[in-house]
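Given as structure tokens, the chain that follows is alone and in the form predicted on its own.
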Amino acid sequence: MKIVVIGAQWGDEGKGKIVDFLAEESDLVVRFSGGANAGHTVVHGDATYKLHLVPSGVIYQDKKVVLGSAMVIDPESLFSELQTLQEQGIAWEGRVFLSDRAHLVLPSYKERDRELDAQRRNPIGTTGRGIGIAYAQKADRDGIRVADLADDDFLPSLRPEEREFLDPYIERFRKMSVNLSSFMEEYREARVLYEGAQGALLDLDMGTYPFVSSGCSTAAGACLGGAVGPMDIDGVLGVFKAYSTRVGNGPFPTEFRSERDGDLGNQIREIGHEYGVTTGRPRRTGYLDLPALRYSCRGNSITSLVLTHLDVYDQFDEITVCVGYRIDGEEDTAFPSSCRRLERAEPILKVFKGWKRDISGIKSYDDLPREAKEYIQFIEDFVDTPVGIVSVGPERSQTVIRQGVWQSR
């Protein structure tokens, strides 16, 4: 069975925790896209693991994980991350594999990334980690893949500074790399978890272009980066927060505004610890955008939703969501393709009564407050997709399962 986990918003939805939770019953975890600009936080008891390239399932000592074909891998970042995991007691050798079709990020890409962003007509607020340059080199058919490091005829074509940087990693990459298509044949009947990066609204084609990432962060990316055909995917989980966040530039129609919402944005940011795992930047915060979530559900064939950070709203008298937009004097419930149109959108809001109690210890969906269940029911009806899992805190134990994932098709 093959399950895909993606972010259904602008990233930072809590995918790391969900992948970690589901990985316990999986046989293999494959990260299918993105690079070191992504950040996942996994909490196991007193230990917190901050992951950027390595799939979240690595925390389980009996699990194998793969960095997939559509990823762009910074060798320095990867082995630094693996060293940190080793120091935290996670023995990874023999369990972490790289697709030999994945592309590499070189040091020069990072400076070019920052320079390019400064020259854009619409600066996107890049993390400056060379991700966009690596994907551009790939599209320009001038990139360097993991497989190239095993090709002695290719190595002389490297520039001196490239060879100097890559030399310490060549043998290590050779030992870890696999032909992913052949490798996945061994897992044809296994439970495979495909882990996405960023969120659907940051996808190069489906997202709020040009304020997007450079890779494929939709469910379709699991096929391209994970060496699997679309007919073999058994389910797609879309992870979303009870509110919305975004990092960097770009339209965000439900963003909290002090003149309308007072200090609500700062309150949510502090309660939800909304700071980037990779950059440390404070995230922009806003109301849950249901038209955007419905757009993600439709475009990714999401079979079940995962609602996270619901506990952040424990202290509030009211919970507000966006159910449409008012653009140029007209109302619309469709998520616009044009960023300029989305920037002009004013959210049409609906208010729900809050539950005003601590839900972080709840284990059963039936035990959630009536107000919380009404909020969830409204979301399900609006986006026409069930909520199968509810997260009420950062730890694995703070996960309410409403609908099992690892079931037969």
The other form holds:
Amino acid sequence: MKIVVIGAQWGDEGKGKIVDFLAEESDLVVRFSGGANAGHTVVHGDATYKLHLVPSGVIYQDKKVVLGSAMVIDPESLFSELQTLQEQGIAWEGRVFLSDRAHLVLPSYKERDRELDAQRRNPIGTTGRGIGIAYAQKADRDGIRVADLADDDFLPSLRPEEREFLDPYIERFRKMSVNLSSFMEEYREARVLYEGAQGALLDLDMGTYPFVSSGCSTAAGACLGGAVGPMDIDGVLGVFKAYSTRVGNGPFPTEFRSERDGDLGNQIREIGHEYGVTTGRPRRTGYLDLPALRYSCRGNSITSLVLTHLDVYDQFDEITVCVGYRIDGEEDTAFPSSCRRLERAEPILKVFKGWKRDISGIKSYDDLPREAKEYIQFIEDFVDTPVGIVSVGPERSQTVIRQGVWQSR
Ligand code: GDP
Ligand code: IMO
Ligand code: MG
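Same protein, the form predicted in complex with 6-O-phosphoryl inosine monophosphate (IMO) this time rather than the form predicted on its own?
In what comes next, the whole complex appears, and the chain from above leads the way.
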């Protein structure tokens, strides 16, 4: 069985937590896109793991994980992350594989990324990890791939500074690299999880262009980066928060505004610890945007939603969601393609009664407060997609399963 996990908003929805949770019953985890711009958090017991490149299944000592073909891999970042994992007691040698079709990120890309963003008319607020530059080099057909490092005929074509940087990594990369297409043969009948990075609204094509990342963070990315065709995918899980966040610049129609929402933005940021894993930047916060979520569901064939951070709303009298936009005096429920239009969009809001109870220890769906279930039911009806998992806290065990994932279609 092949299950894809993607973010259905602007990233940081809790993909790492959910992939870690589901990995227990999987045979292999393949991260399919992005690079060290991602920050996926896994909390288990007293330990917190912050992953950027390594797939979230790595925490289980018996699981194999793969960095997929559509990823862009910064060797420095990869080995420092692996070193940290080792120090946290996670033995990774022999379990972490790299698709030899993946591209590399060199130090100069990171410098160029920062320079370029500063020069943009409308800076994106990138993570400065060289992601856009690596994907541009790839599209320009001038990138360096993992496979190139295993090719003695290629190495002399590297520029001296590239060679100097890459030399210490060549042997390690050779040992870890695989032809993913052949590698996946063994997993034909196995349970494979495809872990996305970023979110559908940060995808280069589907997202709020130009305020997006440069990889493919939609479900389609699993095919591009995971050596699997669309007909072999059995389910797509779309992870979303009970509210919205966004890091960096770009339109965000439901962003909390003090004149309308008082201190709600800061309160949600503090209760939800909404600070970036990769850059430490405070995340922008806002209401759940249902037209945006419906757009993600449709464009990714999301079969089941995973609602996270529901506990963050525990103490509030009211929960508010966006059910449409007012743009240039007209009401619309479609997610606009144009960033300018999205920037002019005023959210149409609907208010729900809060549950005013601590739900962080709840284990079964039936035990959730009635108000929470009504909120979930409304979301399901609006986006026409079931919510199969509800997350009520960062810890692995704080996960309420309503519909099992590893069942046959
Ligand atoms: P990812 O990039 O999608 O993997 O998400 P991040 O790790 O960047 O951000 C999600 C943050 O929320 C992390 O600090 C998680 O530990 C935490 N988290 C995940 N699920 C929940 C949840 O249901 N409730 C709360 N309160 N925190 C959560
Ligand atoms: P995970 O996987 C949230 C954002 C950056 C910036 C834009 C482009 O943890 O959900 P880039 O460095 O990729 O060129 O930056 O995309 N961004 C993310 N925001 N979560 C992420 O990943 C992100 N990866 C990139 O903040 O606005
Ligand atoms: Mg993140």
